[in-house]
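There is one chain below, alone, in structure tokens, taken in the form predicted on its own.
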Amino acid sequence: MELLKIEDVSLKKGNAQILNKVNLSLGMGEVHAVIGPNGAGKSSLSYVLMGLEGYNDHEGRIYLEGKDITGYSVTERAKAGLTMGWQEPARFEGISVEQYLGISLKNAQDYSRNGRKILQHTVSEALEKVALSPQKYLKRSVDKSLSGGERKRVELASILLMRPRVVILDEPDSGIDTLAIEKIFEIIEEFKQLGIGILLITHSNKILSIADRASLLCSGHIIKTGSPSEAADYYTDQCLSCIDERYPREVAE
């Protein structure tokens, strides 16, 4: 079953064509990676999917579990089961980690397998899943006192508790240490077991390796969809030697 379907999505900002007739699908329990050079439109695509201000005046349609959500607000999309892990997570002055995670737990979606409800993690268990000690972090504020990597892990714990239908992860390894990256892999695997679809935006070959499919985005176009190795090889063989001066030639880390 297709959880997420994007049909002919195009976006212009001023005279710049940011996205051009993008078509992409995501199945239950599937990890679909989106790769490409800087400026290719990867983050813009995620902002369009989330319905952010400045990114909702686009052409094409977006479907979640077969329902057209193109006109939905950010809040309506979240309630429908679409959420995002940001490359630079937000700060929330005056809100503790425990309170922040408690909101996600309250809004969690139920999952069942073989007629039996799958038990939900507690707030403490979710923190442990992202290698953060509940004793050290529950009472801390989600503000500048936490590093970017710590906030990213707290946000990932929040998504784990929320259990959305589809999650967009934008550069999930950015600012994360090696131990936490292994925890991210474990959480993505848990998402897959629940049937949650993951749209994974990444530059990292290590993160790419966990994907089931990958699409190469360049100049707002999807120019290749296949296995992660096929997309990565195409990028290396075709994109890095491209004579178009708009695109960088650095090999992804």
Contents of the next structure:
Amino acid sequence: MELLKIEDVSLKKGNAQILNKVNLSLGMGEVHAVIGPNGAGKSSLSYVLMGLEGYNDHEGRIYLEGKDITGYSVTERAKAGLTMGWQEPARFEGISVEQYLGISLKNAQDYSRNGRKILQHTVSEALEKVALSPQKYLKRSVDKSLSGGERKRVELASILLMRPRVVILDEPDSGIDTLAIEKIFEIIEEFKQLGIGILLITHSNKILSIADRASLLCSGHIIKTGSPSEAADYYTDQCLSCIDERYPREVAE
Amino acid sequence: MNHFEQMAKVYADAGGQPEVFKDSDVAHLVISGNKVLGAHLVPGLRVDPRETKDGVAVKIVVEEGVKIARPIHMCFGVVPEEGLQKIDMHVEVLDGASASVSAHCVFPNAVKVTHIMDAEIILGKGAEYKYNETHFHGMNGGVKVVPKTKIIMGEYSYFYTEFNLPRGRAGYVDIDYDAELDAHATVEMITKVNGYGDDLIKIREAGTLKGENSRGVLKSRIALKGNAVGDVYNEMIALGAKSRGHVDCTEIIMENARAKAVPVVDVRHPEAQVTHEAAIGGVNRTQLETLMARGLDEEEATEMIVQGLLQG
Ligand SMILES: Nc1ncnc2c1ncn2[C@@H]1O[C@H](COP(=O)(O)OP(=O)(O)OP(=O)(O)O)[C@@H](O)[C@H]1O
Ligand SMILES: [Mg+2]
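Complement to the form predicted on its own: the form predicted in complex with the partner chain:
Now the complete complex, all chains and molecules, led by this one.
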């Protein structure tokens, strides 16, 4: 069974058609990349999937492990096993990294199988997994004092601890230095081992290379789904010469 | 329970550590209503409390060059449901001296209690004084707290003050702090208050950066629910060359609460600079949704964000 299934999802904001009949699916342990130019609708798609305010007035349906979660609140989706990592994660004054990661640990999905518990990381181990020293970072606040890359790594550690069924990662590599990108690969590999499905939004060909499948989103349309190289080639060969003309964003009144 | 034990208990309930009252290395001062229940000194610290009709007048001096290692613990309180407590405090931290104070102001049963603090703090050259006070006003909203403090700061001196009211009702709080800084002095004033019901929280913090290279930060964090009202007026005046100031106010309002912030930035020297930021409104949606995406419900997420703001 598919872990995540997106059926004919469309989203309109004012006159702009942000998403247009998007269909996508994700299997167990699969990495499905979503690529496309700036403004294509990638983040908007992630907001719709997570059920964020302002993105609930969409058409189409969303299924998680076969269950229709279309009308679910953000919390209900999280409890059902869906979470996401924001392109620009929020900052919190006065909440320590330790407290922040503790939330995910408390709400982690159960991955025991046949009565056997699958090893869950501690908060410190999760930090080490993203190459942040627990000694240095546990007591820091998840506030403006963290650098952009540090904040994104804390986000990844938090998702690692939550062990969702499906995770949407919106450009997990943006702002991350080249050394830490290796860590992202390791974490994605770990997700795959658990069978977690990953919807991976990215602009990086390096990250794209670990995907099993890729979809190319342009002006709110999925115009190609295939292997990562097929999608990337399509993007460079055809797309850059402008899909916008074929799919104008403004909808006629 | 005698009077002292009673105060020790409400002090502990408010987060204080009553065991320090038995530690001979730690200075303390315990005032209940207009009674001085305990005062313990350490070398270089002079405390002269005098009971008045409605409270206590106390003079505190930290002698020149004396560095008091451990915080001086102070506890002010009114245990009965009604009462008036007027504290007149005169503090002098002489040249090169340093001290820090951990104060608790507790009115746990208040239905009609008024606590008025009139303080004057004078810091000598290079003196350092840190004052951290935590308030607990009970659950009835029947407290009126009016602290007024004037701080005169000598060259290279440092003053830090933090006013915390993290839980319970605030009642009526009217804070007025005013600091005047000579060259190279630094002041930080932080206020963190939680209010609900029909609490009214008025804060006025002002800094005048008179001397060159003086520095000031005024920071307020207010969370309001119910019909509570917050009114923050922060004023930073920069007169000295290369003086730097920052005013920073965040107020979160929920339900029918209302908040107002007036940051006043007044710069009168071309080499001085003062910045300000203010964020007033409901709980930030992205913050909420981030925590909800980790499994918290909206109420839990709100609580975590608010407590972070007030206690972090
Ligand atoms: N609430 C909204 N109201 C109006 N327009 C919106 C709204 N949300 C998104 N858009 C528009 O929809 C388009 C898609 O935005 P989105 O953030 O999803 O793009 P993206 O593919 O993630 O781009 P990037 O690669 O830059 O992150 C943009 O043109 C954006 O301005
Ligand atoms: Mg985006």
